[in-house]
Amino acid sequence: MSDNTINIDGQTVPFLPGQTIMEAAMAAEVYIPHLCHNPEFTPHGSCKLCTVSVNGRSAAACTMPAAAGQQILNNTEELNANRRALVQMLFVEGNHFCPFCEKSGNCQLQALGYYLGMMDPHYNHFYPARAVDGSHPDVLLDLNRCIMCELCVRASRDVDGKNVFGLTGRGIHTHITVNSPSGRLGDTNLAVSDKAAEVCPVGAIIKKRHGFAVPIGERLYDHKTIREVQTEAHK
């Protein structure tokens, strides 16, 4: 019998050499909540939602290599409470008005709020003043909804080879920037077909003229939890 197994919440999960805990879990259809992780990109570890307990110590599942014999706790009351607090902070640090958002029903942040039992924001809203850039003919950039996952940054750099987006500032002043002389999206070479235009898990990057093509009530997470959607995607 192979020694290349880990244990997640009592379930034996095989892994291949070089895989992370997240990669092994996804292959075995074990759901670990996450926002910044995307299997197409190098693991990033920024959102911390995928934090699990590995042999009694906290680690990000998306960056922690799987190793034989690891005893991992994932779906526990304490870990999910911490994840819920992180999601609550993401909601209050931006301007997420779900009933008016084109991404409602297709938004991973919203879906995680439902999955984790978030009933209220808990913290005071920041109501930050953030820009909306409609200068591009096909793509809208609404920084009110940005959660700084950097998926657009990585997609543009690593897949599209264009470096349209970047991250600047520190702490609460961190924000996505557009790499053009004017700072406007319309002055970049971003194409609507680029990976960076479709990878946003929230409603910060929206393709114009597509927002309500699928009615609310018939969208991805309207009838299935994010756990169901993401585990089914790896069957």
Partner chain sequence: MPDNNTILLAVQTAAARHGNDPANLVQILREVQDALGHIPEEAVDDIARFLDIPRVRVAGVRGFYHFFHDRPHGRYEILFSDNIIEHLQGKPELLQQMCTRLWVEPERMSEDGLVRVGSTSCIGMSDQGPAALVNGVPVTRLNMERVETMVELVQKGVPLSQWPADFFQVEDNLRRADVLLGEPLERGAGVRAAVEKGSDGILAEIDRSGLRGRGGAGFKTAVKWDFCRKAVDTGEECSIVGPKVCDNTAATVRYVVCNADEGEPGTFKDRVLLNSHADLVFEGMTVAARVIGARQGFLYLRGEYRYLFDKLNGILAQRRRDGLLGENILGSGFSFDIVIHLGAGAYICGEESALIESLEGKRGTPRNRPPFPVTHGYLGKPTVVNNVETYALAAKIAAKGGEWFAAIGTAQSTGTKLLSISGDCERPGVYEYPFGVTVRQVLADCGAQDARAVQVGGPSGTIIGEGEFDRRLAFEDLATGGSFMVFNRERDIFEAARNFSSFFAHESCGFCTPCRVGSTLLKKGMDKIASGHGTCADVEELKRIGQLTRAMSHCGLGQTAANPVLQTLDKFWGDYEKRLISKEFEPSFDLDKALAVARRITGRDDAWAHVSAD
Given for the second form:
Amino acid sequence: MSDNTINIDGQTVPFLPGQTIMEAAMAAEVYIPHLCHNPEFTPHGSCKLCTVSVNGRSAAACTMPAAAGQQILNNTEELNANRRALVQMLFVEGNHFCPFCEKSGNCQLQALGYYLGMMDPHYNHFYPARAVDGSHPDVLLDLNRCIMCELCVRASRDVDGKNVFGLTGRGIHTHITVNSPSGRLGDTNLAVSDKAAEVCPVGAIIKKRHGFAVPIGERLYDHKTIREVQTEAHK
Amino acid sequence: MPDNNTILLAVQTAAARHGNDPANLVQILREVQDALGHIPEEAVDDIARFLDIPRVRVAGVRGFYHFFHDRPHGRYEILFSDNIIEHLQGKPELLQQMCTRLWVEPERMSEDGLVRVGSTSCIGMSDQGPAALVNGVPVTRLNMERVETMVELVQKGVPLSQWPADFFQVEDNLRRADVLLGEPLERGAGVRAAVEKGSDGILAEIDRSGLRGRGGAGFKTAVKWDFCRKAVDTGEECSIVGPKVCDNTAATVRYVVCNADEGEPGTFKDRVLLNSHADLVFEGMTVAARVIGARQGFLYLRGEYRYLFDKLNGILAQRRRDGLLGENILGSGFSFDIVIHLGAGAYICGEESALIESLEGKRGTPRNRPPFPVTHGYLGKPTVVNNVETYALAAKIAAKGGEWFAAIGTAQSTGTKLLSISGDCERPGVYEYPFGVTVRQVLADCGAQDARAVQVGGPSGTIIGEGEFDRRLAFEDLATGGSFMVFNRERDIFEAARNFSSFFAHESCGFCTPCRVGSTLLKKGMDKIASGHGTCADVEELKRIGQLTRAMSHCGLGQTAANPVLQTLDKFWGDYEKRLISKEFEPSFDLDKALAVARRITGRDDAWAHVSAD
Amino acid sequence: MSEQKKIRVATCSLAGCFGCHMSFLDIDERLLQLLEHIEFDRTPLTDIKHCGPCDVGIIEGGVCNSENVHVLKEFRKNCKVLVAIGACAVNGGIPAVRNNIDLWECFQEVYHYGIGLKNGQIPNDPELPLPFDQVHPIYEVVKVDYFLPGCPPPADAIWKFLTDLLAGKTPKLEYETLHYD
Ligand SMILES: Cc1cc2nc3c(=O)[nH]c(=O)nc-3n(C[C@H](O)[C@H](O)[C@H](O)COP(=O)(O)O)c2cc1C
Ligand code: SF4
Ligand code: SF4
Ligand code: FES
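Condition change, the form predicted alone to the form predicted together with the partner chain:
Next comes the full complex, this chain leading.
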């Protein structure tokens, strides 16, 4: 057992062969900020919020295999400042108007902003023209808020077996598209009970008629930081 | 618009030719587009049906590659190469002239569907530019006169096959040959040696030669091949332990891939190798196959080099006839064959794992590594990916042994390197040098008397100024994939850096946040400075964004996307300084311009309808 | 502290809804405490039309038209410290939702097809501020020193923020008072 450990910010963390740094950290209740990672799905590695320093080199904790003796820096001022900058980038590349977003208070992007002390989006806004698709009777797709984490893609493909969502475009024009010739969500076989309908960490995929059900003050991140919420959830 | 039957037929034909195999999706899409002019929604549905994959995957791949279109884009599509060298040689003026004469706006198809004129990333012709792709075929040495003739040909609807042949003339411009290009190898000698010496024997020679990859990163070729041949496929997990299994009748399937994506702006040496020394390249791939125990190889040819496709297939066919490829090569029992896959306009597909994704018929997104291609490559099988030049050299080494090669070059960079030289010099073209040559020597040889800067290794590489011309081209000093762009004293290095920033923003695959957004922010920042609105604060911001993009990006593209900005800020500050305004702060957008729409609508032009700069 | 010269504060609302100002008033009786240390220059509470030299300028709302720019620049010029308060000042907020609607369509909707309109005309009175093609947060137009997000920020956040600022500290909000909504 003694060689199967890594060191995160001075703390010794054991790992099982095959585990990523993120998995080992979660099991030990060490929080590494993450956004595109969800322990229920195959690791993806796109948001880069989980970037840590492994033996002096940057790596995404969610995809990097744990290996004996790794010296890892995680909760440092420098890394958190970079993470804050990434969150700011995600805010300005989309259209995030929290005041009228139904996900507000339960949104992971927002919660990371709070956790990392983001006071403003800092960069100049892109204000991209993005589509809102209300064609589905039970689910709303608002690409203005999409952060391209592909959790919906993974959920639909790997859990629901439907492939309702996929990415298209490239570079800054990358965006989610759906599996119907019309390009409308209403013409796909997505069901409101699908995993893909509930996995979105932000307000891009929203169940209709469920909005603002939880009053302000009782929402997921109103009193607890994302660190507390996610560390408890993974216990 | 093609009707549904035409579409169905086109899809059926293309899909059938590629075995209805989803791994060939990129190839199928290209052929469908060839037949239909673009890839309409109906074709996406048909393809999805024939290949039995979700349509969303087909649409996702179509949307990734620059050369795929979901709507008509003109019976003539003319794409000017956007390389900085060609830019400085008059590309913007030529493009503008063509647009003016054809009555079209850049990047927009004419209303009658006749023509679209636009730009595309470097097409590998910067030694004979400005150049453009016309319906995918390169037209070189453009000047106003040529543009004028092209306009007439387009307007008259003359098919490309009847355009003047010299328009399509692509010269090798080989200026300096050394052991690779100067001493011909008897055709088949490499393969014969491979068959005779066997896996261990050849690998020992490659190892002795000290050969390192010529694609830029310089990984030891023998080590890569050895990892791959030792990688054993256990069903789910592949690992580099186990016994050696390198004979290609064994259970583990392995692949050899030749990276002919040559997308780094300013490189074109692989073009010359493939045009005039393709046998050598295929020979090297066959040698690699013998070493690792592969039966199947791929040449991933960038879409811009499509004009070489038929020729290369012809050479492959000849090699099969000669017993140098295919079943039972030279009667030895060893079998190996090569298929050419065409890219479709995506620099990122030169990154080896993105290339493999593309080969598998997917969006060219770089994979998470580890695992590396040597254990988990094409279809998850152990795969060797090497540059075109690496294979050509490997063929020579197989035939002649490793010793002589190791004697050339420097201690850590043995052998020779092909350089693609372009820009402000008298004799642009391909030069072969032993590693260790100084930049100064190269400049003298190519006739660059007045050089101010050289971009070594392309935008992702290193820019050097006069003070560094005594540095050497070698992995221990200036590593390079071969691009060598010369700028004379009249050139504005800021504009070069801005061109490179646009390139990276345009070519980012979009997978990871720091590169997708960071490269876009860098481009915007450079554009702001170019417009005369940049401040010192903007420069500081560029530095911070650059550091972040470099440190946090997923792959080499994002990790190097900030190089041009960060390096030129450091080395050519004067070119920035003269553009900056001495204010503490300048708005992110042009305030007065942002009122123009409202002025037009209201018909106002009074003082209140404007915002002054201050 | 009361011995010292009072800190002069100006506030205004650009493309905002005065919600942040209302929330500011929600600090209730603490306002009196505050007034021991500060005095107001231009605010919606005073009758001062132009911002004079101030210690702190607080801006609600984003920049949507030419007049906003004039006011904002005047604040920047006169205030030692400039604070963006509320979602609109920080990222454009609700007004920025129009950013992907063509301005011509906006004008048509407002002046030609709006409910109850007959023979509507697009006004071209030189007195009227002219709208930008897009709404921007104020930090894209002038340098901003501090941000206080929220729609509106809760009174407690404003109180904490201001008292920190007046005490010469970098304002720091408790987790529960930092909000983007
Ligand atoms: C963005 C990017 C683009 C690349 N483009 C090419 C290319 O066009 N040709 C190439 O040989 N290698 C390219 N590479 C390097 C390949 O990933 C890989 O290292 C190389 O093909 C290995 O071959 P070698 O060992 O023979 O050099 C690129 C890498 C990156 C990150
Ligand atoms: S819609 Fe949601 S789950 Fe899907 S990619 Fe966008 S942010 Fe992720
Ligand atoms: S660094 Fe850029 S090119 Fe590479 S994965 Fe990230 S977005 Fe794609
Ligand atoms: S959580 Fe690891 S990259 Fe997104």
